[in-house]
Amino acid sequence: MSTCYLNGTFQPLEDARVSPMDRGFLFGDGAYEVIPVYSRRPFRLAQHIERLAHTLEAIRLPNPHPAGEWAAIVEEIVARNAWDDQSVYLQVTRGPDTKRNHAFPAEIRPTVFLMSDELVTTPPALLATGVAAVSAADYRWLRCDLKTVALLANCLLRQQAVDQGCAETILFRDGFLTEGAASNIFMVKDGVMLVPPKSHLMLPGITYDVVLELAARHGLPHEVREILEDEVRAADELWMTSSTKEVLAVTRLDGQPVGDGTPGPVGRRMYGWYQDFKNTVMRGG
């Protein structure tokens, strides 16, 4: 039985209860983070807390804890759960109100919730073959850089992939690549790694940062720039990246092979660099 944190109390997840008048439930009015933990060490915790603070400020929700208190709560959740590698989910909503009203309540009482689960990464058999993806128009709102709990559009887009037996939906807006429904998307053409720049149209992923750092460290040619949809469809390699998927090759897009239809050499090198980084820096602190 996993242990969660709710408004100052650690308790069994099954016992946690939130008011139906909570604005997170009624309006999706809140922010969240997902923090990977390796060998019981939260990875880049300060950056996750900073990103949370950015989202809270943007949605005008007072941050209920300073950075040090957030770190202590996360570390306690990790200590109270059984797995060495974990995925910690953290959520802050604007809290309950006395009636359903779009305007913010006069008194804001944020609801703070954290839970943890085992961090399970991609199995070797899937790494060897890569995964299939579909594409769709990116019809989400214009502040995708904010990590809010209002994820219905992402859920609908991801379900398009699931309905077709695929792993992800790759999104295009006005003819340009943005990201995946639940991942960042990288491509390779003629040995050069390409990725869209951070903007209000995509989430600034922590794994996105790591992949760019590894490319720079190992001398991999790369560019951060706007990428046309036609370039994606002509890519030699496509990858999806996230804290759980790490670096995972997309080998089919909309039923067509990407490159030769197998994970490419640049992606295999990046995956190896990522694993070395995980086993030394992420696990080593």
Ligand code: PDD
Second form
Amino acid sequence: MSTCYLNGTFQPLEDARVSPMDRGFLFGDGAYEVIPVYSRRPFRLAQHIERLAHTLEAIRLPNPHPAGEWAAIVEEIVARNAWDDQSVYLQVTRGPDTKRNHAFPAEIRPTVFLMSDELVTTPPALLATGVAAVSAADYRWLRCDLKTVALLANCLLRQQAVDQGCAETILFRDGFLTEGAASNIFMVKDGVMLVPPKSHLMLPGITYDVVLELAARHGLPHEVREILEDEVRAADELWMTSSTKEVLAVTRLDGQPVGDGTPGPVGRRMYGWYQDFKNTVMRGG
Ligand code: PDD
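The structure above corresponds to the form predicted alone; please give the structure of the form predicted in complex with ligand PDD next.
To see the whole picture, the full complex is given below, headed by that same chain.
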């Protein structure tokens, strides 16, 4: 049984209740974060709290907690759950209203909810083969930089992959790569790592930042620039990155092999650097 946090109270997840008049339920009006926890230490917690603050500010939802309080709630959720490695989900909505009304309530009582699950990273067998992806047109809204709970488009797009036995849907807008349905996408061509720049068209991933930092630290040639769909289809390597998937090779796209169809050398090196970095951060606290 897992323990969650709802509006100031830690309780069993099965007992938690929110109103059907909550704007998170009625309008998808809220922000969220997914924070990986390794050996009971939240990974890049300050950056997750900062990104949450950015989303809340952009959607005009007053942040219910200063950073220190957020950190304390996350630490407490981690302590109250059984697993050493966890995936903490954090959500803030604009709370309940008395009537359904698109405009904000006069008085806002945000709903703050956190839950945790065991973090299961990619098994070695899947790391060895990589995963398959499909592609689709990115028809989401123009504020994909915000981590909001209104994820219907992302859900529909991810389901397209699952329907075809694939792990992710890689999105293109106007002939350019944006990201995955729930991940950022990197590619490698002739030994150079390429990734699109942060913009309103993609989520600024915490893992994306870590990967770029590791590339700089280890002297891996890389460019942050717009990437054409044709370049993605001719890539030597493709990877998806996220807090839960870490760095995972995409070895087939729309039924075609990516490069030679196996995880490539640059991605394998990046995966190793990521694991080393994670372990250093865990040991360092
Ligand atoms: N999703 N892009 C999208 C659309 C995402 O949903 C995510 C993560 C990412 C990667 O961000 P990060 O590296 O900070 O996890 C990029 C989370 C894991 C989710 O919705 O479950």
